[in-house]
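The data below hold one chain only, encoded as structure tokens and taken in the form predicted alone.
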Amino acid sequence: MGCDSLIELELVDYQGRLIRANKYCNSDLFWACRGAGGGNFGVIVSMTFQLQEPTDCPVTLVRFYYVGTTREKQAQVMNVWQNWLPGLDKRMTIVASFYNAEGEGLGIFATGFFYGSSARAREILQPFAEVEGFRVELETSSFLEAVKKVEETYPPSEKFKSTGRFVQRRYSPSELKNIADLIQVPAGGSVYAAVSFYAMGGEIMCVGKRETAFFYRDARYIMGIQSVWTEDSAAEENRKWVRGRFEYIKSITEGSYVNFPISKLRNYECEYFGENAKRLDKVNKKYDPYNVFKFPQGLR
């Protein structure tokens, strides 16, 4: 995670003072900003990151999808995912989306990186290939080239609402069917609705839950839901659509991902930061005692 590579930051506090924070100086603030620094405590004006050691290993850009997707197939692939992910080689990371798009209908698309050869990537993906309709594209390139190709798939801007929760367990066939059902009938005016699975595990789990403010390190993956629209008149209906379906996802998950926030979330500090919430409140009162940096769902 990005917060695990952060080694120092500079922050302007409520009195206008420039504060430096790292492992040895203002270490409590540094701890808090590694996972909960978005708008809390002050204005961060600089960040220093530790670069990863260079490697000669190739990067394989992974993309796979299915021809002839149905609701049943979406649930089937979700099941493959949840059984495949726990033992996944930590050199691979994948985001899988189960969607319903205007003009296309139901689909499944996944993309990610594998820090190794395309031949080995194909072997790792074999469980997905056992589901009918599987198609895969593997391309070896430099890391930067792979990142740029992923970037090209995103539009320069779009109107959307998205949120996500942490998955801690396997789901039953009936639960997987319920998850697939969430996107079978999109909101009026929606051009794309999806449930997406963002892989966790790997290096994320090598850091303790209390070592940084990011608490949910033992989660298997993040389950996100989103809807995209083009006309402003469709905005409210799409927002309600996401909010309504979020309630089911909330009932089968534990904790919300702070980078995918959602309004009107009860007890949001504990939902976003788990058992680290109390310590974060203490840090907030120390560095922003008058709550100058106040915003919806900010630390209070």
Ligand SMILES: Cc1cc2nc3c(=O)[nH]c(=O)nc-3n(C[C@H](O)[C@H](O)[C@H](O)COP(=O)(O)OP(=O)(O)OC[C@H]3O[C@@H](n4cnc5c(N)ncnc54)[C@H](O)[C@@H]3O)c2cc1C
Second form
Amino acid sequence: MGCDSLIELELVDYQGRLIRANKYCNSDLFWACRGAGGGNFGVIVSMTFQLQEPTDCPVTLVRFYYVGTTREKQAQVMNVWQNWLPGLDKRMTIVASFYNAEGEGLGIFATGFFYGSSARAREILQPFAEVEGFRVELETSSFLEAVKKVEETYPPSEKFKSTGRFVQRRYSPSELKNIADLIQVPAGGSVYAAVSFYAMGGEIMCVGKRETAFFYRDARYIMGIQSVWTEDSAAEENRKWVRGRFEYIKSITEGSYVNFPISKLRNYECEYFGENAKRLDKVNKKYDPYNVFKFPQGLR
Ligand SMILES: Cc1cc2nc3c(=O)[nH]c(=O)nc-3n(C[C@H](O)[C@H](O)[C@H](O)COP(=O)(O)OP(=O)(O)OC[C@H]3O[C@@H](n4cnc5c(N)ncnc54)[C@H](O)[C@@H]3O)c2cc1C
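Since we've got the form predicted alone here, give me the form predicted together with the ligand too.
Shown next: the complete complex, the earlier chain at its head.
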């Protein structure tokens, strides 16, 4: 995660003072900003990151999908995912989307990186290849080229609502069916409705839950849900669609991801920051005692 490579930041506080925070100086603020910095303590004006060792090792861009996707296949591939992810080689990270798109219908699309050869990537993906209809594209390039290719898949702008929660456990076949059911009937005016699984694990788990403000380090993956529309008249229905389905996802997960926030979340400090919420409140009272930096889901 980005916050694990952060080594220093500078912040303008509520009095207009420039404060530096790192492991040694204002270390409580530094701790808090690694997972909960957005909008809470002041205006961050500089961040210093530790770059990874430069390496000539090429990256394999992984993309796979299934022809002839059905609801049953979506639930089946979700099951492969949840059995495959624990213990996955930490050089691989994938996001898998189970979707229902206008003009295309049901689909599954996964994309990610493998910091190794395409031959080894193919072997690692073998459990997915065992489900009928599997198609894979493996492209070797420099890291930067691979990032650009992923970036190209995002449109310049989009009207959407999305949110996401942390998954800590395996789901039963009936729960997987319920998850697949969430996207079988999209909202009116939706052009793309999806449930997405963002892999966690790997290096994220190598740091303790209390070592930085990012609490949900032991989650297996993030389950996101989203709906995309084009006409403004469809906005309200699509927002309601996401919010309604979110209730089911909330009932089977623990904790919400602060980068995929959702309004009207009861006890949002605990939902976003788990057992780090109390310590964050203390840091907030120290660095922003008059709550100058506030927003609907800010620390109080
Ligand atoms: C297409 C898309 C893909 C995404 N993919 C991912 C992903 O893969 N992984 C992931 O983790 N997230 C992802 N996100 C979410 C994104 O990382 C978060 O929304 C993030 O908060 C964006 O930061 P921002 O500064 O651009 O946004 P903003 O909404 O401007 O800021 C977020 C918060 O930080 C505060 N803030 C902004 N600037 C400062 C500052 N200088 N000092 C202090 N506080 C500040 C704001 O007040 C707000 O509370 C994605 C979002 C989109 C739209």
